[in-house]
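The chain below stands alone and is given in structure tokens; this is the form predicted on its own.
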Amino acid sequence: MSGLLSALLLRRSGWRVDVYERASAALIGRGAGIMTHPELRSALSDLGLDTTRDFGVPIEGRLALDAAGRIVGRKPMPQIATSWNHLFAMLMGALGHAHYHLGKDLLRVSQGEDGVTAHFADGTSHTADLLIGADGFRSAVRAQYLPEAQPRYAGYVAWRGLADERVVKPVLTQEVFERLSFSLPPGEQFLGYPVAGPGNDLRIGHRSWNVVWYRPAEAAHEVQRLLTDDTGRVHEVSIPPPLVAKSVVEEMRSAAARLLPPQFRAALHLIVEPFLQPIYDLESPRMAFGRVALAGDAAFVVRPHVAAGVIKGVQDAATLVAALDEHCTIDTGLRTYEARRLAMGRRYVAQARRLGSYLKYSFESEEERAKAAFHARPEQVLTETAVLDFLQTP
């Protein structure tokens, strides 16, 4: 997302831009739901993309359910939920395929006074005036310039998945399906909300229900077990959705039967291919290196509670382009970009940590336990909008 957004904004500013994608196949069918905010829609509108219709599913508010399935909290909070696939398709449609190159696994970057060169695993290279490392939390660009900056496991994982509206309709009331609905087992958090169905289908009865379930998992052994597929191979950092071991999925479903409200446990059982996502933090001490810049998750990885991954990418891209427009040299422009974005990246990470502070089974102090209990209250979870609140704080 950050790479496409940066490319579109740079091109609008007069740059000639090519995007080099590590994956060898089109990035479709990836990700799940995305909660949007006015900042995102405004940025997309500035790029000429229409977010006034068919952009996502309107959600009027939030609900909290207790373990028995009773509604114990309500909060009006209008938002629009879209899907990763739909947003990606919008950006790709604006960029076009002529300057989008698949199968380009970056090996290293070299640079000098006259340009910067990306060297790829297929033996090709490309030289340009500027290189933006928007290659995600496992960034090859960051690994070269900041090898010490590594993602830090947050202590819990997220189970995610999508269910067809027609499939879950018998087990979810309309009110629960159409709201951002929470359940708060001790030390955990479950939420579900509607998103567009396959093909960005927004018709009632054809949408999907997006699920996220945060569960603590011990780092040394438990996460390794969760990332081990049925062949015994241990996957580093994350595991592709189809490879999650059947026994791990069954354990998750058994836990749902013990911990979740009946509506949620029944709906979760209907998700055909739930997938597992360990949660990480990452803070880069720098974002600019001569003619090279980091953007998006390559620079700062923010836990999903803030619902701001794409917004952060939008802001990085817009700030980068503005800084380059202001200065006559790329080096100066990138240093200005870094100065403007480092503090905000740290604030995103800090806010997400705060919102996830209660996702633990045990605590190191009574003060930590008290803070966690405060953030775990249904009224607090329903109220915290994360992005808009903390971005307004100086």
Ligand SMILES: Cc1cc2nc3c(=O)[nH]c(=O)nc-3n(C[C@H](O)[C@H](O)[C@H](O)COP(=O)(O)OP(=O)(O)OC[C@H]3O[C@@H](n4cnc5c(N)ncnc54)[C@H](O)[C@@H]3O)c2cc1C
Contents of the next structure:
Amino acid sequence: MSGLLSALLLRRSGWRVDVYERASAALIGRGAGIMTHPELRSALSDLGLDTTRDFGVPIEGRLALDAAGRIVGRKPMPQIATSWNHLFAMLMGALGHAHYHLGKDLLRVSQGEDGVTAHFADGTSHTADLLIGADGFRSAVRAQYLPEAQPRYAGYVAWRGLADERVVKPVLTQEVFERLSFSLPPGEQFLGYPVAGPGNDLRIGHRSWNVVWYRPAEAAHEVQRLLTDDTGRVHEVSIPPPLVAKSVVEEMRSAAARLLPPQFRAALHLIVEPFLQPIYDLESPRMAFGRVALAGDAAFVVRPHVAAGVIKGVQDAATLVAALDEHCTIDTGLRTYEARRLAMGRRYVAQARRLGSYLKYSFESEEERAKAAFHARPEQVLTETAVLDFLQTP
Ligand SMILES: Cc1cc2nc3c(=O)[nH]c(=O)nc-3n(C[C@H](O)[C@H](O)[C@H](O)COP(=O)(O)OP(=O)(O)OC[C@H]3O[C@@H](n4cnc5c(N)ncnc54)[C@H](O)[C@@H]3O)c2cc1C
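The block above covers the form predicted on its own; next, return the form predicted in complex with this ligand.
First the chain shown before, then all remaining chains and molecules of the complex.
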């Protein structure tokens, strides 16, 4: 997302841009849902993208269910749930394929007075005036310039998955399906909401139900166990969705039987391939290195509770291009970009860390636990995760 957004904005500002993607086949987001803020839609509209039609599923508000499945909290809060696939298709449609190169795994960057060169694993390289490392939370660009800046495990994992509307409808009421519906087992958080079905299908009956279940997991052994596939191979940092071990999925389903309201428990059983992601925080102390900039998750990884990953990428791209337009050298433009975005990145990380503070596996003190418990109350969860008072796009 951040790479495509940066490319589109730079191109609009007169740059010739090429995007290099490591994956050798077209990317797909496994239908993952992306909750949006109005600021994201207006930023995409500024780019000339149409967000008025087929952008996503409108959600009127939020619900909290207790363990018995009774609705114990309601909050009107309109939001649109779009999907990773839809956003990606919109951005790719605008960029076109001529300057998008698959199968280009960046190994390292070298730079001098006249330019910056990207060196790829296939032995090729490309030299340009400017390089943007928008290569996600395990960024090779960041690893080269800031080897000490590492993602920090937050103390919990997110189980995710999708079920077809027709399949889950018999076990969920219309109201629960169509809202952002939460359940809050002690120290955990489950949420479900409707998203477009395959092929961005927004018709009633053809949508999907998107689930995220945050569960504490001890760092040293438990996470390693969760990331071990059926062949015994331990995956570092994250595991590809199809490889999550069957026994780990079964365990999750039996925890659901103990902890979740009957509707969610039944719906979770209908999700064919649930997958899990450990949750991390990452803060980079710098974002500009001569002719090289970091953007998006390569620079700051924000826990999902504020649903801000994509808007943060948009803001990074917009700020970067504005700073380059204002300055006559790339170096000063990038330093201005860094000065404007570092503090913002820290604010996002801090806010999301606060909201997720009660989900972690262990606490330093009873005081810390009590402070975190404030954010576990249904009335907090129903409002806090949608409110970012610092979201205005630059
Ligand atoms: C459970 C969960 C729920 C979320 N929900 C939301 C939400 O509701 N709303 C929201 O806005 N955000 C959400 N996010 C966050 C959002 O998905 C990310 O913030 C966003 O995708 C980051 O975009 P990015 O382009 O910066 O990085 P990425 O999406 O990680 O993209 C990086 C790209 O770089 C490529 N790459 C990596 N290394 C190399 C290399 N060496 N050479 C070449 N290419 C490379 C990768 O293949 C990838 O295509 C959620 C995240 C999680 C985990």
